[in-house]
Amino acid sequence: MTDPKSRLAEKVGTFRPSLTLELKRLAAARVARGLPVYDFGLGETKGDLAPHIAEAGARAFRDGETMYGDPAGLSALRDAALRWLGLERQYAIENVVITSGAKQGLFNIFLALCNPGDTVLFDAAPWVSYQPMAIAADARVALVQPSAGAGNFLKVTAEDLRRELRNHPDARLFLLNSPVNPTSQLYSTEELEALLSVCVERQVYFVLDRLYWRLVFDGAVFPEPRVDEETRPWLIQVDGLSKNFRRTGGIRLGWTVAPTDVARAMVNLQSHYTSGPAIPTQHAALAGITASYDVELRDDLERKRNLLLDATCNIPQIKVWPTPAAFYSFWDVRACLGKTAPDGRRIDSSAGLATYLLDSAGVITAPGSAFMQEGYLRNSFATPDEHIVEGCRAVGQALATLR
């Protein structure tokens, strides 16, 4: 009889679905059955859909805008993607490729760019798609580790960086998340400059994917790489409709700008396989981008920052990182690890503390483990308040009976 793994590539053996759509069916399959649920899981944007932005994907449909459209992706939205990126002076509509999602867009680029073996290095914590986008495009993964006793909250720096090059001298790009997901963190200007001017030494590609890059706090902007004769060749940058709006992450749409060669393989990857996004999707994501942006949402994803720090603040088991921006938390649960359960189960890992949180308490958290940083939990609190508040009084009864 045949081995029934030999179906399959072998290549599919090794990642999981992702983590983040399964937090959102286990929280909707405990809302069907009744029972409490706290949500911190996944990391959507909630409340309203902008009028605008559903008008001009409605009014696409009635006006028959569903025939087969360039795969590049309309040329008003491409050119618009520029001008919301504040890089109309520095790229040309070529540079850009719109995208079913910056998902697609990340694993265009994997795709165009890596060999089979070549290498792709992540930051430290990287987003749980990362892995297996990098693994589907026959590439090796490795990660940039800061160095021991840096104190940096796993932020990266250049001598990180160089020495992994040193590592693995078949490494074609470094994607960097920032805002970082998982843990919120923002790189600076500076540590931006830092690490683009290794890669552009060392001709590896820097990919930056910036999807959170409206959404920083305390009255901060988002720091911009440099983007001149120098880095344009090596640096490639990713962004989307799903984060910066509300309700949008299902619209699936994303863009990318990139030196012309890595655009134009790009499109070449994309006409045979998804021939393009959605017309109407494209012309919905135009009038979002185009409109005057509503800073509302950052506002208000400040606020419940705010909210849940200040809920947080009395669990004595957990140490919750700094929150720059994005809308994550992240919780540093070591303290917890080692510990029994009331019913006697050990809490061996982080996955195994976020089942026992929402066994016990309805809570739903994103284990460390899937970002590859055990002892972790990441939290997201794009979520209603009494979540928030309600959440974090639960967490931290259910951790008070560890023993």
Second form
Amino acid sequence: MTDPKSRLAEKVGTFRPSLTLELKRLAAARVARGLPVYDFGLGETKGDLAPHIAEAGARAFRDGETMYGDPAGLSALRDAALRWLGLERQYAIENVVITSGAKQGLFNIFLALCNPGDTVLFDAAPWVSYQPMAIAADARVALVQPSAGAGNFLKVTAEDLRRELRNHPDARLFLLNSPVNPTSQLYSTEELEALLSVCVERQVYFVLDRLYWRLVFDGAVFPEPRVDEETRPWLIQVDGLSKNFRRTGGIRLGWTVAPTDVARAMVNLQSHYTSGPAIPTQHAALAGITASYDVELRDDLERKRNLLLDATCNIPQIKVWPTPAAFYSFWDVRACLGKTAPDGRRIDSSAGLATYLLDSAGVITAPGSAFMQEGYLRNSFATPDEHIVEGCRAVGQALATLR
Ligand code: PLP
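Moving from the form predicted alone to the form predicted in complex with ligand PLP:
Now the complete complex, all chains and molecules, led by this one.
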């Protein structure tokens, strides 16, 4: 009999299913068995879809807006994406590609820019799908590690990037996510500028995934990268509908703003493998980003952030990082590693701790190892208040029994 491994491409064998989607499955399975679940797992906004978004999608179906469209996306949406990002004076619609979620924008970028074996650089705690997508595009991946230790909350500096570029002269692009999933850190204008300048100087693309950019707390605003003649050839920005609105992850709509040649290559690619995103969902997105932005979601998440901080401050086994943006609380749980649970199991990794919290307390968290950072848990607080309060109580009780 043929070795089953040989039936698949080698690179596919290295992928595990998306951890975050697996968490959604675990939560649903526990609910179906009538077990309690406190869900800090999946990074997805809850609540009701805004009626104007729902109606625009429904109207497009009713009106038969269901024929093939321009693979780059609806012109009106490309124009609206620039206005939504405040980039309408710096770019034209030929620089905008509408994609099936931010994910497809990122995958298109790797496909369009990387020759086999080129290196793609990520920051120290990359979001779970970056690496599989880069590898699927036949690129190699390397992480830029922060030199200054944990005090900088895993943010990388221009010096860190320079060092990694020296190690990888074949690097094609540096991908930075800000606000960062999983750490929820926000790069300042100065920090962004320093990293962007290194990329421009080295003629390496600087890809900014800004998917959570409207969710910035404490009265701050999202720091924008500099867009001018010097940076435009090397700067690519990825965004989408999934995080800054309620219940929009499944609409699968995103947009990328890129130099003209890159945007054209991305459109060419997706013209062959998706023909562009579904037209009714593009109409839904158009309605979403052209209406005046409702800051209610941001304010609600800021309130939940505070609720979670209060709920965790009395759990001595964890250290909670500040959360200036997005909706993730990154917990340092290194003090729990090496301990033994009442059922005799030894907790020796963040994945082991996440499994223990799920089994013993019904708490769903994402282990730091999924983001290349062992010793941490990522907790999404885009979850009902009672999950935050009761879930943290359950975490505190479960951790108190570790010896
Ligand atoms: N980038 C980051 C940092 C994310 O957290 C996610 C989704 O969780 C994505 C990209 C993919 O977004 P989308 O659902 O719009 O494809």
